[in-house]
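Only one chain comes next, encoded as C-alpha cells, the form predicted on its own.
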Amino acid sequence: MNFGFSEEQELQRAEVRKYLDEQCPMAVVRGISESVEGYSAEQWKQLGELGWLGLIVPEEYGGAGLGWIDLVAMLEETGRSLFPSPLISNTLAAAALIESGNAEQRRRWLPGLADGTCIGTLALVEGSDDPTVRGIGLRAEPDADGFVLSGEKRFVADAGSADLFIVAFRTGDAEEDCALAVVEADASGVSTNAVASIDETKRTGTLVLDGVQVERAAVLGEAGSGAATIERLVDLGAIAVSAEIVGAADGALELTVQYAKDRVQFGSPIGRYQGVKHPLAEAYVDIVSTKSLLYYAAWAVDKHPEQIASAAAQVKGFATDAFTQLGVTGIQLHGAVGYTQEYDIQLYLRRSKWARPMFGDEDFHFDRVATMGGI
C-alpha cells in the first residue's frame, strides 16, 4: 500500500513552494510582519484566485473540494515561509460552516471565504486557557429574534483583519450547552482590541461584544448542541497548527544546518563537532515524527473522524514539543548573534512561542492522551 503523497498533493506543494519563495522570501515577511495590517492585501487576494484559501470548501460554494491532507501540505510550506496571513484562521472559520452550517448558511459565507473577499476566524477562548467548551463562560441572552451577546473573547486569531467572527457561547448551564453563530465584524456592538504578539507575523487581539443581537439564521447548528461541533474545531485548529509548525521546524533546521556549515571555528566548520550534530540530528528525528503524527491526524480527518481527537492530540502535543526545543537549540548554535534581528532564526523561535498554547499546548495534550488512553 503506498502511504505517500499523490503526484497531484507533490505537485501543489511544489507550486505552493515556488509562490511563497518568489513572492515572499524572508525580507518581505520581515516587511510585512512591521505593517499595521500584519498580511498583504494584495497576496491575500492572490491566494484567494490560484485556490488555497478555498482548498476544503466544497466545489458548489466556490471552492476546490479537497481534503486534509491536501490542506497539511501547504501549510508546511506557509510554515516553512513563515506566511503571514490569515490563512489557518480564515479555513478554521470555513471549516465551521461545512460541519454545522445549514445550506443557507454555506451558500451566505462560504463563498467569501473562498475567493478571500471576506476574513474570518474563531473566537473560542476567554479567560482560561483551555480552549473546550469548559473554558467557555460567554453567556447568550435570548430575545425575540435570537440572543444577545455581552463579553470578551480573547486571543482571538487575526481579530483586527476579519470580518466576520465564528462565536462560541454558553445557552445553559450544563456543560454541553453551547453554541455556535456567525457575528460579522461591522455589526452594532461589536469592535477589537489588537494585542501585543512575540510573533509579529501572527497577529491576535480582543473580541468585544457590547449588546450584541445574533439572530437565529445566524445560529450554527440547533442551539445548545455545539459542544461536539466545538470540540472537532479544536482538534481541527491543532492540526493546523501542527502542519504550520512542521514547516517551521524544517525551516529553522535548514538554517541551523546551513550556519553550521558556513561558520569556521579553530579551522573547521562547527557542523563538524558532535555537540553541534547531535542535537541536529535529534531535531531531524523529531520532526520526521511528527511529520508522521500529522499525516495520519490530516487523514483522519478525511476518513476516520472517530480518530480525530486521539490523533490531534498527539501531533500536537508532540510537536509543540519538538518544535519549543528546536527553537531553543536553533539560538543556542548560532551563538550569541542568533538572538539578534539580523538573523532569521529568532523569528523562527518567536513562532515556537507562537504556536506552543494554540489550541492547547503539550501539557494540554499529553493530558488528552492519557486520559484517552485510561490512564
The other form holds:
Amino acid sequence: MNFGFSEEQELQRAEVRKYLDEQCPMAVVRGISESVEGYSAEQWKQLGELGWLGLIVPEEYGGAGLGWIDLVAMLEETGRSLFPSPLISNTLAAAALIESGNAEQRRRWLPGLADGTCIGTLALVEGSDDPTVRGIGLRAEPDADGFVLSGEKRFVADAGSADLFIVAFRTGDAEEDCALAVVEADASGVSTNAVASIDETKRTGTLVLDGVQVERAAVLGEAGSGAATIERLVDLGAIAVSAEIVGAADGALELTVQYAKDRVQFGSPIGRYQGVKHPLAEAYVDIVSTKSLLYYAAWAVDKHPEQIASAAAQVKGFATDAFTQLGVTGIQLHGAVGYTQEYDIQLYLRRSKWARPMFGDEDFHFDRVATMGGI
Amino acid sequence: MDFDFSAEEEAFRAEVQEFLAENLPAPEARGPEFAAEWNQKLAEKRWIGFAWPREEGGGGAGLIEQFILKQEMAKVQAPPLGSDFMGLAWVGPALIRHGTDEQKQRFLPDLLESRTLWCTGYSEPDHGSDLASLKTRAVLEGDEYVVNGQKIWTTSAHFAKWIFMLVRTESESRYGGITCLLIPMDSPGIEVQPILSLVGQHSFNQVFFNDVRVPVGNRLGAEGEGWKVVMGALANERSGISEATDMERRLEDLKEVARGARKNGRPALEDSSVRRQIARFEAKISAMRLNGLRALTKQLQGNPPSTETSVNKLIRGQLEIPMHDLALGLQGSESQHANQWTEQSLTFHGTVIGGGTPNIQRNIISERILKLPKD
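Alright, leaving the form predicted on its own aside, put up the form predicted in complex with the partner chain.
Below, the chain from earlier opens the complete complex, with every other chain and molecule after it.
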C-alpha cells in the first residue's frame, strides 16, 4: 500500500510544470486562444520531442511506455495552466489504438501520434444527450472494400486541428452493434466545421463525412464488436478530463486565495473573514478528495481494469460538481473584477463549463454510480 | 502508487477475520459477561494497545497492521479495542512518551487489562475550540499542586477513576504555561455534574475542582510541557479508516431504506434525484476512504498526519447531515416515529461537533494550509 508518487514521477511532473511556466504563461495562453488554430504548432512539436505526446504509448511504437498514473500527473499540470492544445484528444486516439488496434494498425498510426507529426482525436457521438453507444447513429454501408460513411459527428474535440479521427459508427440494429475506424482528415469526403467554444482554450467542431471510404484495414477490432471499446474510451476520457479539472481547480483556488490575501477591505485582507475563507477551505477539501478519486481511477486503468468504470464514474461526477462550484466561488470572491475580461479567473469559469459535459456530465456519471452500487 | 496490500498484510487481515468469525457473537447474543471476556481475548492477542511498543506491554504493531485491524473491526461493528477509549487513545501514548518509569508501571498494565477508566479534562466553559486559553489553575505548594477551576464536556467523568487533564501553571505564556496532571476522580474537592445530551443521554459532565490537592509525582512531563504532552505525535494510526468503514456500512443501510421506500406513489429508486443523492454519498465516502489511505501513506513516510484529519472530519459533516435528511425524507410520516434513523438524526450532531466544529475545521484548513490570515 503506497498512495504516493515515486521520485521519478515527481520529477516528471516538475519538468512539465517548468515547461509550462516558461513556455505557456497566461499571456501566451490568451494569445493562443485567440488564434485560428487554437494551439501552438511550435509547442506541439516540442511536446513530441519531450516524449509527452506518447506518454502512454508503448515504447515499441515510439512512446514513453508509461502508465495512466504518469499521464494524470501531466494532465493536472496542463489543466492548471489551461494549456491550449489537443493533448487529451491525441492521447485518447492513441488509447483507442492501444485498446483495440492490431499490430499493423498500431505500427501505422501510433508513432505519428507519439512524435507529434499527426494529431488524433475521437469522433464518437452525434447527439448532445448521451455519451454512450446509444448516442451513435451514424450508419455504415458495407461495400466490397469495407464500409462507406456518410453523416456528421458533432462535439468532436479539436476537430479543426486533427489529422486523424477515431470514428464510431453503427453496423447493425442492436444497441451494441458498433465499430470504430480510423478516418484520416485528408481522405476524400472528409471535412470539418469549427464551432465557437465557451472556452477558447478548448476547440470543438463537427466532422462531416460524405461518402467516405473506410477500408477494412482501418477498422479497429472486429466490425460490430466496438461497443466495449467505446465504453472504455468514454471512461478513459472521463478520467483524463477529470485530471485536467483537478489541475484547473487547483489553479483557480490558488488565484482566488492570492486575491483574498491581497485585497484589503474594511481595514483587513478579505481572506481573514470567515465568509471568504470558509468557501475556500471547502474548495480545498473538494480538490483533495478529487485527487484521491483520480489517482485511484488512474491506478485502476494501470492495474485493475475491472474497477475502471466505477472509479471513472465516481471521479468525473465528483470533479464536475467540485469544479462547477469553484467556478462560481472563484468569481464571487473576486467581486467586480471577477466579472472583467482582464482577470484570469473567468478563464477557469469557462473551463468548468467546457469540462462539465465532456465524456458525461455529473447526472450521467452519478446515475452510473447508483446502478453499479446496486440501486 | 499501489493500493494493494502485501501477501503478509493480507495474511494478517485473514487472521483478524478468522478471529472475529470465531470469537465475536452476534449483538443479540452478547450477554453481561461479554465485554470482560472480549477484552480478555483482545488483550491476549495484544490488540489492546496494539500500537504501543512490546516492551511496554503493547502489540508493537506497524501502521498498516493497525489500519487493517481497525478496518476489519469496523466492518463487523465489533466493539472498540478495549473499553477505556480515552485512556488507550490519549493517556497511554502520552505516558509512554513522557512518563517516568514509575508512572508507566503504575498505569500502563491497568490500561491494557481494562482495569481502569480514564476521562480527559481539556475543554472549559469559556475555552472550547480555543483550548490553549484554558484557565483552570494549579499552584505548587510544597510537593502538591492545588487545583481550582472547571472543566466541561468531560465524557464519562461520572464513572471514570482518573482524569488526565490540562491545567495552567503560569499565565504569561499561552502554550508554555500549560501542564498535564493525572488526578484520581475520588480526590476531595472534585464535584461532577451531568450534562444531558439532546436525546437525554448522560455521557458528558461538568467537573468542578475546588482546592484539589495533587501530589507532584502525578505530573506528566515537566511543568509547562502539557501542550506538548497532549499534542505530541502519536504513533497511532490516524487515517480515520474506522469512520470511513462506518460510513460505508451506513450507506448500505440507507440503500436498504431507499429500496423499501415509495415516493409519490412510486418506488423511490425510480426517482433520479434519490438515486443521484445516494450516488454522491457513495463517491464522497470513497474519497473519504482514499483520503485516509493518503494520510496513512504520509504517516508511513514518517510525517505525522495533521490537517488531513480536518479534511475528513469536514467531509464526515458534509455526509452525516444530508444522509440523515434523505433517510428521514424517504420515511415520510414514519420519520415522526422514533426509530434507528430518527434517533441517529439527533445524535450525529455530537460526532460532527466533537473534536472541533465544522467551522473550526474550515479555519484550520484555510489558515494552516491555504495560509490565509488568522481571524
